[in-house]
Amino acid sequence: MAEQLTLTPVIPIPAHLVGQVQAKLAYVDEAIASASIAADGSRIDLQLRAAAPADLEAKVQSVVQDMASGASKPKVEVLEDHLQRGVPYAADPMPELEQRGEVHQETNGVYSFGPLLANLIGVFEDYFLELAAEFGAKPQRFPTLISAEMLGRVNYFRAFPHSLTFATHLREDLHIISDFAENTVYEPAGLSASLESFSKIQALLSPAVCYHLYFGLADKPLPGGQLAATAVGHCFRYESSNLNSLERLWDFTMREVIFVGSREYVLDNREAARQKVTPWLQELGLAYMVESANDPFFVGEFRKQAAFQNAFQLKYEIRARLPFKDSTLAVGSYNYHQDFFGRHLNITLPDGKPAHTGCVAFGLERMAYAFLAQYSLDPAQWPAIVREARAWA
């Protein structure tokens, strides 16, 4: 039977941490279901699947510790803000599309879509492209698979195992594959085959679009000394219980538009997409804000590396409203990664110093789960700019 478990951390959690703290609880162990941290951080609620596992408490208060000892408030930077727009609608638009057949969901945190969904994500996807037209960014088409080598290259490992996806196939073995074949069905908990069946792992699903050009660039001098590229692909981050409705999926659709080549190329390109980014918002009516941020960095890399992102500015989220949750959810970002995949890939400028880049992503299902949350599926509310770019009915 499922129980209830109530934990007072071994430090206070701040404020600005807590939902970064709540998150990586997801993660601590199989027999949580879900966490919640009271808003100042005193309180720890866990529901769990089972009895606690002895050492369940000890792994808790080790992610507190980690995240949270000696941790400053970061700076926030906001650029734009525009999150008391007003808007007509204030429901969650998730029941509405479940009821209309818009969204069927195969399994935790992948869904198929209908027409709807279809056609509003291709309002938005139609805008990006003009967008990366703009800045003549040249059209690229990537693998859903990602080489595990290349990506450990760049330390993804270290960064993000928790939301990482792997894919592995039989081994070459006439016993196990027959074995397969005539034993294996799905289980509650899974597939009932054994892990020995599996081959190592070479490749996994890909967990961002931009990895893969910069892959293709490794080794060798930069074309030109400066690239623009767009791109769409899926990319999948393993989210555990956090996984929630369109907001967090494990399989999404991310449009970027990416710059390489020096500092000065990169920065220049990120901010005057923005500048384009801003007045197409508006136009789309839409109540959000940019903001500085970091990435979902794991708990023993977090505070070093959000810290990093913060000081320097590397990251800023265009964050939605949900009217209905009085909340927001990042739908795009701007980012700035340095030279950081220049030196780790070897990707040179002309001078021989390593090439900067960056990008301007755009996460498609929750452009569109924020905009329905903001204008309901009613095409008759919806600004000019969406209504009139398809035929609704």
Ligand code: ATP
Contents of the next structure:
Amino acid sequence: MAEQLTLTPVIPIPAHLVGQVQAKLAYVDEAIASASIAADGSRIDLQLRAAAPADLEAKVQSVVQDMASGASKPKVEVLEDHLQRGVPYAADPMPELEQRGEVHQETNGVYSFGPLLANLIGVFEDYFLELAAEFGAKPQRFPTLISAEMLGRVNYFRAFPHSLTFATHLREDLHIISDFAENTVYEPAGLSASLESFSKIQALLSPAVCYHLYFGLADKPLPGGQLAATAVGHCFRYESSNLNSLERLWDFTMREVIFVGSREYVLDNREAARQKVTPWLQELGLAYMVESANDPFFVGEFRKQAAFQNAFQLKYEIRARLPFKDSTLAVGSYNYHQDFFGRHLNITLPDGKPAHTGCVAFGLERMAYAFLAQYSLDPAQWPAIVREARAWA
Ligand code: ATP
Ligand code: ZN
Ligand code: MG
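Can you give me the structure for the form predicted in complex with the ligand, which would complement the form predicted on its own we have just seen?
Up next: the whole complex, starting with the chain shown before.
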């Protein structure tokens, strides 16, 4: 029986952490259907699918404790602020996209797109390829699956276990495969087959694009001492009950421009990329801001890692305004990983030191969604660089 549970956090949740703690509550217990935290951090409301298990409150409170105790508000650095730029539209584009058959949901967080969205993403992609070319970035194609061994080497399982998506297959066994073929049916909870029938995990669905480049460079000197590359790829992040229309998908696509080399090379290029993207966002007419941010680390790693990223300005997000809900959505990020991948993967510079890495990453579905949320589905309302880029039917 569905019910509701209201809890008072053991320690008040600082306002700047409310969104991030709330997002983690989705992973605390399967009984939680959704969670919301009051904006001032004083109250947690849980919608439950089933009666509350005995240890539910303790689990919720431990997340609050781990993420919020001793947390100090990071100094948010705002590099660009065009959030109040005038835009012509203020409704959610999703109902119209659905009604026109432009989006089709296959399962939770998994969508196919029709011609309008495909073309719009094509326009953005044309620009990202131009941007990449300005850095002499070489094109690459990466697989959709990613090595479990290599993800382990870069501590991904420790940092982001909650959002992993695993690839498996039936074990090589005549009885298991025949039994699966004859008896497996889809049930609302998922396929009826027993987990015993499946292999151990050797590969996962890739959570990011640039990891593939670093894995390919592992355990050797970096050719030429520096390089720029670009690739687009499907990325998978299981966002549980945080999955939400086109804002937060399980399966999405990212375009990245990636830099590997010395500290200066990576930082200079990350900044140069930002300076080139700014006038494009201007022409696009996007209402957005760029500000410092941190990655969505899981509970145990959150406090330390998020503070570290903030303190060293390792991540800046391009946050577009969603006028219909008076909020913002990250459509891209400028990232600097220091020599993290260089050290863990043994990628060496000519002086023998580990290479530094960084990337500029754009979420293609979010770019399209934020643009339509500000400019509607009517090309007549669009800025010229988009309107004139294609023949819109
Ligand atoms: P968020 O803070 O919204 O969870 P993120 O900071 O984890 O996103 P990055 O790791 O910086 O995202 O990924 C680069 C871009 O990929 C994001 O700016 C966003 O546009 C896109 N992206 C990330 N996660 C998702 C998702 N679940 N669905 C759709 N796009 C996503
Ligand atoms: Zn990246
Ligand atoms: Mg983010």
